[in-house]
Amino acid sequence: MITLSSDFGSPYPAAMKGVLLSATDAQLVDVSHDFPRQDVRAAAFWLREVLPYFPPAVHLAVVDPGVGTDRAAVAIRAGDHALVGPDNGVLVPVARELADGSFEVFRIDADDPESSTFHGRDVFAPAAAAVHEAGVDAFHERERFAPADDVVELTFPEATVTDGSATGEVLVVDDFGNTITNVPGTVLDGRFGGEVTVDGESAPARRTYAAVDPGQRLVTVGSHGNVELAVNHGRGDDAFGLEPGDAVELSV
């Protein structure tokens, strides 16, 4: 299996898709080719919460804000999984993931790219093919994966957690409007069906969206585990005001 993964929308991904299609017999997974636009950080979140759930795979991931740039093309491996993609973090955090926190870099050699500017295609979708062809286990053994002693770092900020309160950042909105912070949803504990200050205003604190009226706020957890400002029926990004990046102050 090889997944697919990128800010590119259409038809991009389709040429990636035909030069590996041209050289292997992989099952191909799209996971989305809709991360925000030259997003490293989120695309990185988001990789970190969907890729664990795949069985062992090549997962091939282009956001990549620098292409025909000096920057590396690097492939990295990380437990039973290989991921391919540009040296800029984004795949840092789900390789922390994959890997339990060891994994191993590699170099690509970029082989004189066709374009400078689409280097998915061109670069990154023929080493995810090598890759797969070779094996996870022996990818690395192929002339064009050299390896590498460190690569670009990517964290996510933490949050500041006190005795009744949290000062934190929204680090991604999701296609609903919900709002997902970096403050871990313990803060949250044995507070549900109370009320939380959000920024100097109150919100419910409930386990479920379904949980207020349509069009009402909340405070909730989400699946990721961190804390997520949230509407049913809504956007919460438009009803707390917020977006990617801003400060954001709970107390409890």
Contents of the next structure:
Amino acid sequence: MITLSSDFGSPYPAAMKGVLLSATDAQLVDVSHDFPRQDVRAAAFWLREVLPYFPPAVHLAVVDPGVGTDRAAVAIRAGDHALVGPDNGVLVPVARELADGSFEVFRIDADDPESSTFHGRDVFAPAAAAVHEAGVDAFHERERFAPADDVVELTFPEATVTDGSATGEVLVVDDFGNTITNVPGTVLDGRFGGEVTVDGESAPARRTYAAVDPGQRLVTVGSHGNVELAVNHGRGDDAFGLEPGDAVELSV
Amino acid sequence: MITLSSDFGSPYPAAMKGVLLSATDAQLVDVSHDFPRQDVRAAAFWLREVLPYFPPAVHLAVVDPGVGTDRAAVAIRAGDHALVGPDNGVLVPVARELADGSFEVFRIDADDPESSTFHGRDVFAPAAAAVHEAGVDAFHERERFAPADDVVELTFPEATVTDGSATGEVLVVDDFGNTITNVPGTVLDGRFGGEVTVDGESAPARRTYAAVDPGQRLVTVGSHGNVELAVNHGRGDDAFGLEPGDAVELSV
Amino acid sequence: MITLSSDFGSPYPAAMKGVLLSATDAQLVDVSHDFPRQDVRAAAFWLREVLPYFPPAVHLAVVDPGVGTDRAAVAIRAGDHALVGPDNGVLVPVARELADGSFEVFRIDADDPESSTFHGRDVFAPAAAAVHEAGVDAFHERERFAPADDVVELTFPEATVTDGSATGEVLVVDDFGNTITNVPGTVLDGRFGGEVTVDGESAPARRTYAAVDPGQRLVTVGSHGNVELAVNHGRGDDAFGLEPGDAVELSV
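Switch from the form predicted alone to the form predicted in complex with another copy of the chain and give that structure.
And the full complex, kicking off with our chain again.
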């Protein structure tokens, strides 16, 4: 199985599918091609949220603002999974999650891609097919993969949690407008049903969107386990006036 | 085969795919993840339009404004098909269509989902995989499924058709802006090529969009068999000033 | 393998999938359902860019502003591939590319489609399944296919290239806003790193988006081999004030 993730929209991912299907009989599964454009951190967040639900697979993931520069291309072995993409940190949080800690990084030798602007098609898809055909355990024996000395790191900022308050930031906003922070959902333990304060304004803490009336704001814990600022049948980002990277103060 | 339908956009459906593929080798087919947000009636309409074209399959469909409340989760046997989703009516019109009348409803026992906001991943996908593995004929013998006494109904409003006029409403607007009413297309029998009146204004009745000039309005019968208000190479909803739920008066 | 391409958005493509899966066990691969609406030339461009990366397959492609008129439905044999869609030129550039020149065209006998507005479901999907089941080499022996005397042609306009300048036009704008012209990328040979002039204004010629600062314009060669007007981390169409069909003057 090979999963595909990118910020390519349409129809560029189809060229990657064609390359993959020309080289392997693997089942292809689209994860998303609508990641926020060139937002490496958002993509890293979503990959870490979603890929661990998959059975062992090769995961091709391309969000690559440095395409055509000298950033490396990497294949990462992480537990029973392999990850293929640019060496810009996008694969690191999910690699750590899948491997339960340390993981192995290999550089992809990609000389002379056909295009300097579409490495998804010309570098990463062929490499993902090669990893799949060789197997997650054995691909590193192939000539085009060489052990890497290091990898570009990416860590999400950590929230500061004290007794009664938390200072964090918005990591991503999902398609619904749900505003996902880096504040761990545990700060709301024992607070559900009551009110908390977000950036100085009060809002109800509830377990589910439907616990407030349509159009009303709430503070909840999303499926990712973090504090999420939302509106039932509406957009939390608009209602709270927040976007990715903004600081958030929460008092409970 | 398992089909997937939701209003989740991207990338949440991928988590459902991961859960499904971890539990079954079934072929997965995306129907849509862009149903109008939390619009149960629109989703029910589209499911009824599209799913009957599929061979026997398990259909996972999640449009679920009541997620996390005490609304039940159900699996429905309808002819050779099974439907899995929330008990909010979204599955009922297509179940009636697939079963050619009566169908059987089972409650899904879903204690302690991992998340109270993402039952698509934590409740419905595991249930759909279980239905698929047990088989459409036999899944009800599994412990997690129990016969349901009732089901939340959903019926589309019926248009009032008299000789020479029809009073109905807009059911859904598609991605093209085509405005689909509940008025049966048969009211246009014998009227194609002539003019009809929509909310007091005249418009040509035509069998195909291309029968009027680009940018011109028309009244036609869509692939669903209902009267549709459209614009060739344009948006019917804008041109007719209508949105879902609005009343429509048609004189022929 | 059957690939699917259209401008249908969502959820209409699912009805085509249902029809296909009812008639064949072929693997289905979505190319795109977000081609610019009813823009035959743009679809023809993208099909030519993407489908040649696929292994031999049946390609169903429906962008069909003339649906319901007397335009023909065709199946084309092009090398090891077959193409199925409307006879409006959309399949011709990719057919020429796949066949490396000449290709064979067959008319699809499609009497009485269920709907006059959804031939993707009622005419083209059944025909694509029939082509797949009979095989690319043999489908023309089936009764519903008859040799066609001619085909509606579609050729892209050619740029005028002289020593030091090129006059062309914008063919398509991709989802990123990258503005793809018909000017061959070879006009930039030896110019990378320097400045060129677009419609009288200077812009840097660079091999990669990341070679200019975020928000800055550049002139590059896209993965399709043509000159592309872009903005690093931004939209080239907005920055250059261009849309499909606009003329472009390039001085190098």
